[in-house]
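Starting off, we have a lone chain in the form predicted alone, written out as structure tokens.
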Amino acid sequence: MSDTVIVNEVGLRDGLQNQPRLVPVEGKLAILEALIAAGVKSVEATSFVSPKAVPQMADAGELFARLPRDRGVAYAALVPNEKGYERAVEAGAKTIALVLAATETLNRKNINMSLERATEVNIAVIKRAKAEGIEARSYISAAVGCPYEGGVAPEVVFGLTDRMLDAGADEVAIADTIGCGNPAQIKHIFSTLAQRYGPEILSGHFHDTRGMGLTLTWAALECGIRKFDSSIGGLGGCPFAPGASGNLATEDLVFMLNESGFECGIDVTGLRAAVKVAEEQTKQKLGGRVVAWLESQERRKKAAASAAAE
């Protein structure tokens, strides 16, 4: 089994786009820049999704275009519908990316679609997409719990997955939308999925509302699984999903895989200078966990270097 990960980073979309503040593209492209610097080279940039239901994307067709295209990162952009899909391509997007609810009501609250309309529609797309030579990812989201509906059997996540990758989608990420998953669930889910279709095509994307995103993402490395998304600064929540809280913060991922071996080019130093940056841009205190203990050894190495001077 490779020990290379790649870590996604979904900051400027699903970290963004709860936020109050507006962040303007300008400072989109900051925040990207340092990511780019820290190593990163996978990046769901926008999404191409009504202005009116997440103000925070409105720019998304500006900021497509402008992405530097010169850095060996590879872009994806959500779509909620064809409308959506059609503006992403427009724009540039090579990689597209569609959320499928594993329950009705999350559907209908965020997309205004029942389950299986939503499935129709999630169909249509990929095929479209892989007709016209674009890759296609597939979120399940809720695969373990939703907010209005609680627990969600892992036969319904099979099942919407089995007709993803039927349709042609070329990765499908389970997504913990609210962070209410526990490792036992996760790895039945992936253990299930990756004997079935095979680790390669499958990722991971999971919220920290209990303190639990890294063992999650553990539960689905043990399953063979090399993808997962993660946020900077932990930033993220969905505007459709109450208690969906922070994403996984990239920075405590990226040191969870550097301490144990796995190889995902990206610097944690890197990192914590892009958390910075996000913090400047949405004016709100940002970092994972592993911040603080960075923080306090170095004030500890200072102390030390200050006291041997004296």
Ligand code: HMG
Given for the second form:
Amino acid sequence: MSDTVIVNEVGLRDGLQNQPRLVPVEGKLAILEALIAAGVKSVEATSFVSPKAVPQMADAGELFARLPRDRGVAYAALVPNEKGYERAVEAGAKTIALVLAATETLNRKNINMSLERATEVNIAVIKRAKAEGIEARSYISAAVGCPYEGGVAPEVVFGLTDRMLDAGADEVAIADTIGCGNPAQIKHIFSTLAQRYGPEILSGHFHDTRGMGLTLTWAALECGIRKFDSSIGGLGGCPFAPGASGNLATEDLVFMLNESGFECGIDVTGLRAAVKVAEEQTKQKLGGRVVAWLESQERRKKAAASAAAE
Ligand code: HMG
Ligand code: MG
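Can you return the structure of this protein in the form predicted in complex with this ligand rather than the form predicted alone?
Starting with the chain above, the whole complex follows.
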């Protein structure tokens, strides 16, 4: 099985969408530059959603037009409906991500549609994307639990995955929106879907509310999954899913992958610099566990050097 893992950075979209302080386009581009310098090659850059629903993403068109295109980075944009699809394609998107929650209530809160309507809209947009040569990625949100309805049966997730793939989706991302999952659940979902469809078209998106993000990632890796979303500094959360904290921090994910012999092409020291840029832009303290550890290592080294110099 391949040891190469794609780390898909979602900090600019999932990470920022819940931030109270609006980060200007220049600030988003500064975060992106730092991520690219660290080796990031796959980025969900923004979402073409209603600016009333998510003011932070109101600049999606301008940002997308200004993304650096000559650095070997693949960009995606999240779209909630046909209008978002059209805006994204007009701005130059070649890959779109759609969102479908596994429960009635989360669809209504997130995109103001019933589960059945959201499923139909997702199918229509996927079909249109495929006809127009655009790649389509489908998120199944609340795949293990919903902030409004509680636990979600895996059969519901399997059924929605079937429908998205039948419609032509290139990839399905299983999302633990509020970070309520455990590794046994994730293993069951991914092993079942990987057996049915192969692991190549599946990916994981884990919010790290209870510090389980890495454990869930490992459970999915063991099922052959080789693509994961994460967010620089652990930024993130869905404004319409109370209790959703940040995504798994990119630096923690990359550290685990590098230490375990997986190849993702990203450098943790570079990510630490990107965390600093994200902190400057959001005016808050960020960073996964590995940032605190790296800082403590540096403090120890400095102390040892100055003791040796005395
Ligand atoms: P609505 O109010 O039902 O939409 O919102 P509508 O179709 O009735 O239209 C109302 C107005 O919005 C109209 O404008 C439309 O043109 C406009 P008006 O006539 O009032 O001036 N509109 C749009 N404008 C820009 N872009 C669009 C768009 N669509 C309609 N695409 C809607 C429905 C879906 C638009 C809204 O609820 C929405 O934008 N929701 C997005 C919510 C969101 O961004 N959630 C976070 C992303 S999902 C997530 O974080 C989960 C994920 O990370 C995985 C996980 O962790 O689970 C992916
Ligand atoms: Mg999310």
